[in-house]
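Presented as structure tokens, the chain that follows is alone, the form predicted on its own.
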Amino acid sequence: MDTMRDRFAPVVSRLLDEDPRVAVVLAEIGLAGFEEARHRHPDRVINVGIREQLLVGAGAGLALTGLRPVVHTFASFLVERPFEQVKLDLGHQDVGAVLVSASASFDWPSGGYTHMAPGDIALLDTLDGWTVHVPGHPDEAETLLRHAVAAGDDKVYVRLSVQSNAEALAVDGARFHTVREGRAGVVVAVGPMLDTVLAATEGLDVTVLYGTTVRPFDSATLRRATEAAGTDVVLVEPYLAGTSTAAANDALADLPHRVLGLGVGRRELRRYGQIEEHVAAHGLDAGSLRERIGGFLRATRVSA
């Protein structure tokens, strides 16, 4: 199966052909995938070299001219390194762009910590007005990329990963999807965490919601799920643990509730290893998730 990033260049190349407003800005990374599109649209496929601050600044400049820029590199070089440009050139100037990242939290362990960005969405949460998509399958990535480019002049972040669920679900770029219904808690699985969460909660009487668009946070679907399943909520996110706990707490602010945020821990792993070793070290494998989710829900029953 191809990866989300494998799907990225062909999809955006077609969008370049279809929509004269679309432009692509790159910083060397991903350039090979746009060679043909670059020949067809030399004025709308721009490579700025290894200059990430310029990458975002150039995208903002294109947006000021009325274009719809798609800006791409690894997440750490797209959100963290040029954060001032994201904040000012896009945010303060109130212009839109589609930022599309690769490498996610730890997709390329041998690249080292410079190529890991578990805190990308938490960092974007400090800014106003961002839509954030976290697809869990290449088909979903294609759908959400098209949503993002078509979203007027909105500021959109699309987080691609080599980690993937086995099958795609229908996604609409807005709402959570109910995958399983239960009566003893709600578990929200984000993007590529869905298959692992389903394995971890097999046989547990919980509702499982699937989120691929996490900002804006779908408070309405979460609240509806708690009507039957109760207000114990577990969030399982493939980035920094607790990134969406404030959003979940806000959604249930008028109700007694508990929220557990699971994800990538803050402790830095200095032996880079393999993806599977990072997953296990952060407690995001099925066995660890089952223990942590089960313990959280059992604590409610004991206290009750």
The other form holds:
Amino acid sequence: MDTMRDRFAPVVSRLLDEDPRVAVVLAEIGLAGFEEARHRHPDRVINVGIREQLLVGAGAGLALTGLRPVVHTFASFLVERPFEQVKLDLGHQDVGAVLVSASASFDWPSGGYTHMAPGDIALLDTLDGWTVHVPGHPDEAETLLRHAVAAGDDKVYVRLSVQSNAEALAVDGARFHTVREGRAGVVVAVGPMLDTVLAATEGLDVTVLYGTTVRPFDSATLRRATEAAGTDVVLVEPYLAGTSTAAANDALADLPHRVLGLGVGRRELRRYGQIEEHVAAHGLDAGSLRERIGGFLRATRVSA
Amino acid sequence: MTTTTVKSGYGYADLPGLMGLMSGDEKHGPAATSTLDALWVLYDRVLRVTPERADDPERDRFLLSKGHGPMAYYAVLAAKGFVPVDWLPGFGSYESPLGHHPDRVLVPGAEIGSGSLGHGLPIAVGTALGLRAQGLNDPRVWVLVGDAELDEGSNHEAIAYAGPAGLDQLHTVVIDNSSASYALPGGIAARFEAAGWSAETVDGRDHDALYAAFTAPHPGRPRVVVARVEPKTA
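Same protein, different condition: the form predicted on its own was shown, now please give the form predicted in complex with its partner chain.
What follows is the whole complex; the chain from before opens it.
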């Protein structure tokens, strides 16, 4: 199966052909995929070299002239390194862009911590008005990229990962999807975590929601799910643990509730190796998740 | 019978008075006015933008990157009719759209909000790219930075990119009041020239020299004008 990132250049190249507002801004990374598109649209496929502050600032300048910039590099260099540009050049200037990252939390473990960015969404959470898409499959990535580019002048972040579920679901760019219904708690699986969460909750009487658009947080679907399943909520996110805990708490603010946030740990592992080894180290494999979810919902554990 | 004249055209001589509406003081030190002459020459003689054309895609863009001490900027915008003169006395107050750093969302005619240093030039690069991508080859993009602001690495990224990219719609004015802690005399123009820009250093108080430098041809290359004014400590 191809990866989400494999879809990025072909999808956005088609959007460049279809929509004269679309422009792509790169900082060397991902350039090869746009070779043909750059030939067709030399002024709308822009490579600024290894300059990430300029990457975001130039994207903002393009937006000020009315274009729809799609800005891409690895998450660490897209959100973290030029964070003030994201905050001021886009947010404060009141213009939008589509930021598309690759590498996710630990897509390249042997590359080490310099190329890991589990905190990207938590960091964006300090800013106002961002839509955040976390696809769990290349087909979903394609759909959500199209949603992102078509979203007027909104500020949209699309987080691409090599981690993926086996099958794509019909995502709509807004709502959580109800995958399974139960009565003993709600588990929200985000993006590539779905397959593992379904394996981990096999035989548990829980509702499983699938989220690929996590900001704005779909409070309505979560609340509706708690009506039948109760207000014990577990979030399983492929990035920093607890990133959406506040959002879930806000959604249930007027109800007694409990929230457990699972995800990538804050502590730097200082390990290389394989993705699976990092998944296990962060307790995000099916066995560990089953233990932690089951433990949290222990009073109500039910066998199917 | 008395007649009331509504003043429609402000001149350079009116700027100290307009700045005085903000500060309550008509005597302004060099720091407050370091940008005044360059701004006036641009808005009075160079930029093709008016309040009526503030949304015209074909207008010239002026991006104030050095957002500190914007009184001269507001005075020029008021003199040219972008903002009402009666906004000036509220400068910096809660109800005023005119803050100690400008906000493009609040100030008519302000192309960007600025204050945090090192953002204007990269945004100006993107603006020039965006105009070019839309076939808008006439509008020129101007950005005003301070000499110490050039210490910001983001500016180095923009300078190093814009020369080889041949962004000849892009123009930078550097107000050099010797405020950078580590600087070589003549180093500003040299830095831009090394990156492929057309560069000239002039007396930042000499309107004719500024005008000539602002309007000199520079085919295929971005242009920087270093406007030297009194040292910040003077």
